[in-house]
Amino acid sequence: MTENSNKNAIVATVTSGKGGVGKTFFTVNLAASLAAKGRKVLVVDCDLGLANVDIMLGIHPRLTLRDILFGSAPAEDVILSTKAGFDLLPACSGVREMAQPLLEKIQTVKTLLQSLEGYDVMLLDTGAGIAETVLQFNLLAPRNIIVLNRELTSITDSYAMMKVMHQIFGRDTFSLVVNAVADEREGERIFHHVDGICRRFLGFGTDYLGLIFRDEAVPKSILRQEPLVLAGPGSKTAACFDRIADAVCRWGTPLPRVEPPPGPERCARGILH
């Protein structure tokens, strides 16, 4: 892995079609697993209106992404080192101006990410759904990880997100993670169901990044504000994250060049049709 260069950094968003499927839990534990493998990792909380990565880690940041976008704080003053071994660029919660930032502010985030040096992996934890802000943040990275579970609404909303991103922005590379499954067979069944629909109606297949087992220790680790992979490194769930981290390490995709995002009129028209 190249040192002190972002040109070879792996950059991916972690997103979901609907909320409540364990997206942020996945982001935190994947980042901790990557850090345990010696990777220099940055997590960027891009769920700007309802940020919660800091809460999941028990961190109380003095400065957030808001101070960069709407103030004059330099990134090095905002980025925090975490007990899980990775760095965090936190956002804030319950602030109206951050809930629907202007497109140029999102572009500022992209330019910021390209200016940061020394990271092997950048994970952008976005909001859920197909709101304009979520879609634009998903365009900041060449790879999109979609977390879903067995619920019908999660499956249908995940497909809807991929459909919108493909039809409007031409995206056709998505990596799926099936969360809270009873066994490997269930995870594979859900993946093949979604993948089959994408192949039939959208004309492309998806990548099966892996599964996360249903585990009673998950809510306990969240309450303790400690990543599960650190609290139970020998568990089956930790092994799932270890395998996914290995797969992510093999990606090695550079950040795309900065281009102006499409205007709101085009995006709105595409979503409605």
Ligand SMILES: Nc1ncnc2c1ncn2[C@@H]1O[C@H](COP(=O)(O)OP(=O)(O)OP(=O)(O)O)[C@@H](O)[C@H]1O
Contents of the next structure:
Amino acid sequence: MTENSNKNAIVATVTSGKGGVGKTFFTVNLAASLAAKGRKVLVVDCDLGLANVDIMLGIHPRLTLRDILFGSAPAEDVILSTKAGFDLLPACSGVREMAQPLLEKIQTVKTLLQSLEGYDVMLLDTGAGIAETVLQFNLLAPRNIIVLNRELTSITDSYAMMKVMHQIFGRDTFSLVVNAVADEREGERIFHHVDGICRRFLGFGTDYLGLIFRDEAVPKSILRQEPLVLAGPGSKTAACFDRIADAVCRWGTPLPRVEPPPGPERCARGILH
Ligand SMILES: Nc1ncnc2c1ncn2[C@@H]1O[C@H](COP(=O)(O)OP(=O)(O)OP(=O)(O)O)[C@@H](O)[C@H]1O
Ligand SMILES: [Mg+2]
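Could the form predicted together with this ligand be shown next, to go alongside the form predicted alone?
Entire complex below, previous chain first.
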């Protein structure tokens, strides 16, 4: 998103290879941390068909992205302010047409985000994996934050996600967040492992955005539908988000160019070749 009215906004997806690694938890808490630092933040729930951000916040949206894409709702009627200090563009759950949206609808989301003014940061929480929809959402943002954890499948699937994004779209700017670690050493070890594989087999290095500790307060905060950084602002885990929020603020501008939509050659090749 370059030529837009919000060209100074930091725009990033929060994505992963394997599912269930903490993307939505991370997005909500990073957004709350950034908002607490005075940044105007928009979270966009791009997990179309299985939306979760509203659930983590205990919100019941009347209108969702679906009403913009398939109806005529204006964005300002759909975007909600949350108790966590950031705005949310919610998606909906259990609607098949939203789970497999046409690529043109994703371009509509791009145009919509370009038209929104006044945000310092936009975080797009995607679904997991290398399905076409997820890849296309990742292309909307110049920065892709990959969340992973210590599980072997999470590590290999993170690599697969970066490989596909690199081989098809030429992406080589990924920021890694290692979630649910026991200590700093574990976070660094997992980062260096994945980073080393990328350097060796893909020819580029990754950025270490940071780690989040494994914390039993996380599932409790999700059950209470309250961001952990608000419930326990002095906790070790909240400090992780504080550090990552500072790093995100340092990203600043200008934004790199976004790749054009896929051409016919790519469609013919399919995404896995
Ligand atoms: N740092 C952590 N410590 C403890 N538990 C965690 C941590 N991060 C995430 N979890 C647990 O992992 C579960 C999944 O988190 P979340 O829903 O954010 O994952 P996700 O990657 O968004 O999943 P999906 O791929 O389905 O969208 C949460 O319910 C939470 O209990
Ligand atoms: Mg999620």
